[in-house]
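Only one chain is included here, represented as structure tokens and corresponding to the form predicted on its own.
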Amino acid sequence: MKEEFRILSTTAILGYGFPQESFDEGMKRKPDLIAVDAGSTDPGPFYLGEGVSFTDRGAVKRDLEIMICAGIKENIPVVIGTAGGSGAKPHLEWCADIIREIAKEHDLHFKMAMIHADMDKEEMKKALADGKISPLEPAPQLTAENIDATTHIVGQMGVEPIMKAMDSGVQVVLAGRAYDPTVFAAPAIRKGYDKGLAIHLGKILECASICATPGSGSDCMFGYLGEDYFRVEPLSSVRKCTTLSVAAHTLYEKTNPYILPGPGGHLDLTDTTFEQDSENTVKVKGSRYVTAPKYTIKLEGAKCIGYRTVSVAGTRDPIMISKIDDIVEGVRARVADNYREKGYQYTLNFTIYGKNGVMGDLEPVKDAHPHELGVVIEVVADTQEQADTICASARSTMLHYGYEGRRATAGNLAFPFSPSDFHAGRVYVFSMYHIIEVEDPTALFPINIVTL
């Protein structure tokens, strides 16, 4: 019976933030691997296409120095995945140069692999050609343009590039773009553990105390992975894992119960099996990987549509209210209008909170009556100074329009903030959401071994 291999996952995202008295306990319990995962597309594709981090770096390196010099002194190694939040190569440097400032404030000695992620457009561009390339749905077929116009283009990599570099004998690897749950599922797949329980126990890792209860992305989660089982545990004693709350997160940001896609494969959850194991750890079973005929990679792009203009507003007027499309689609047409003879090119959003702000057309709730509303006017331009233009004449008009029923003509909007406009400079959009057949899983991540 092989031993437990026990992962110390710190936070949802590496800059999130955990308890000091969480680490510890989890150090207690002698962790062989300390995991985080530090990025996200949730946070949408600004921070890949202008190639910033969407955490802020007191923060992260607040994290990280806690669970550097703990792995160093431990000799414990210490896995960072999508490096920055978007795991570009300006996101791997930023992130390694707070490691860099790490070492030398503590006079720490290790060498450190940094994988990675950045696509090559011309190697991009002959796969498209050659038809390794396809859509991730609802994303459109590719295009040569797109790729060009495209400001970082990153892979998802799998395990495989994080088991090599680990073979270098590092302590720290910094990897860019990564499949979430790989950097806690490759150190215990190269140690021999079953790959399924490994990446599904990964898959929860990677969010660390969101599938206990109280959920919180803000806290450690440990995990331990035997040969046909694994377990997961909270570190904080306000914090328990349940079969409920477990499962619940097996479902994550899923959109087949069953079925796990990633890079080389996929988790084939069907007999996986939920047990209680003690008053706050849970023990699951039964999850098998499976290997797909063909290695795919899931390629992320992003590219710069133009520059956003912002205006945030609010009314209480009921007269108003009730005539708010009516008002919306007024000020549109009077705008258009106004720079018709420009031939500027640029979208006019209106979001209206308290009516269907959140879900828009799909709001269910037709029949509401609020009694204020909050108007954010955005919109997006070839140029600030064009999106400056369009976003004022919009909130002037919206400001003073007159609809039946007025009987105060002193302005129809409360600004909370002045200026009321706010630039929100480049505007970007994922231009690929693709994945791409290769014959080597390394072969696109390169890897660089530096010494601190």
The other form holds:
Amino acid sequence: MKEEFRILSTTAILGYGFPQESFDEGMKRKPDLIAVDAGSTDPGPFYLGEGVSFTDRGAVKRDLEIMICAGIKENIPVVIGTAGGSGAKPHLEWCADIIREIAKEHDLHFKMAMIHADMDKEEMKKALADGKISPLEPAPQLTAENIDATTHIVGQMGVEPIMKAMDSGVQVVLAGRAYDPTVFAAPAIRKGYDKGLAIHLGKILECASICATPGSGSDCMFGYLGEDYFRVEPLSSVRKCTTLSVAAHTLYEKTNPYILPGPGGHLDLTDTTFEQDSENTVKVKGSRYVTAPKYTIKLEGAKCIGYRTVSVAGTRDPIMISKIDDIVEGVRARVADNYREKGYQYTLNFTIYGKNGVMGDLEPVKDAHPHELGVVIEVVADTQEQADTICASARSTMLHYGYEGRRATAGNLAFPFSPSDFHAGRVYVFSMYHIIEVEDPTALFPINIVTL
Amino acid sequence: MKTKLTDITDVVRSKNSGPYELTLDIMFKTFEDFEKVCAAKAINEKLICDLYKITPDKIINIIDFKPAKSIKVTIKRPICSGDLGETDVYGAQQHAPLLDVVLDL
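Can you switch from the form predicted on its own and show the form predicted together with its partner chain instead?
Up next: the whole complex, starting with the chain shown before.
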């Protein structure tokens, strides 16, 4: 029987932290791999578009310091996926810089592979023209204009580029945008373990202790991959993996829990079984990998659409509250009229907390009678100055708007802050969420080896 | 029998599944209740459309997942996450209407 491949997953997202005791427990189990996923599109399009991390530098350094020092000392590979949260070039460089700093401070010397995931715009336009790019429903069709407008385009690499990087004998792999499970699965698949089980295990380990009960986004998890099963074990005595907690995790952030698509194929969990292996450990069997006829890679991109200024206020006036919709429309019309001549292109949006501020159009409660409302005035325009002007105009108009039946003539809004308006800077939207057909799963992901 | 969904579930949550979709997970306390709800098809298109004021074409799927005694509903987001007019970037607070649901089982 094949010996188990042992994986220490440190935390759900690099920089979310983990207890040192849990990590030490993991090291006692003699892992073959220390890995972490650093990415997510959850925080929205800004971070990819702007080229900055949504996690804090100091927090990422703290996590990496523990992982890299232990990995180098014990000669265990350390693999990091979706560097800097979004995995484009500035994110990769940002994380590489942290690793260089750690190496220097601890006098560590090792080889590191950096795998780039940035997609060339001209190549993307050619692929689009050749019919190789299609939207991931319900995303819209891609256009060449959108490719040009996108600041960073990344592709989600599969296991192949990571396996290739490991073939060059590096001790650390720092990957750009990667399909979340790959950093855990690739080293195991490279050693001949089953792809379906390896990727399913990777899917669970990428969220570390979230699959345990009580769940946590900032604690370690240990995976053991055997020939026809895998096991997951939490490393903190306060947590347990139960068949239910692990099965339930399969639902998390997925469209369909049985069919999980990824680069080059999908994971089929129709015949997967979950069984309690010990009090805190769960054994999983039967997950299958189905290779697609054509290898596809998911593309992500974001583009800048302007600058945002916001103003935050509230109202406690029952007459104002009862007329809020009319007041908002009145303010909107007043501002539009004042700036008609200027020809500014802007979006003015009022988010009304207490009415439908959280759910917007999906809000089923249409007749609420709140005693107070929160108002966020948001303007997105071509320049920060224009956004400031429109936001200031909307804010002052709303403050003194003379609605019918008004008693409170000194001001309609309560501002919690002075100044009342805030620059939110550049605004991005997702401009690409598509798949591209490729011949070679590694061709789009160049690897460079650096010696520290 | 009228049964409050909150009385027979442990978890009711929402989250993005990619930037274009919103997924709702309903995890039942017991397999018995899960089976009963599935058999009655009590979590159905009409219920979701009524709750979220959407049309059936916005529903991507409603799936029973027995290993986790759960029902998963995935719908199209009204807008892509982070687009202008966004109210919930992560989609983590769109579960609330489900907490008021009363099923006839």
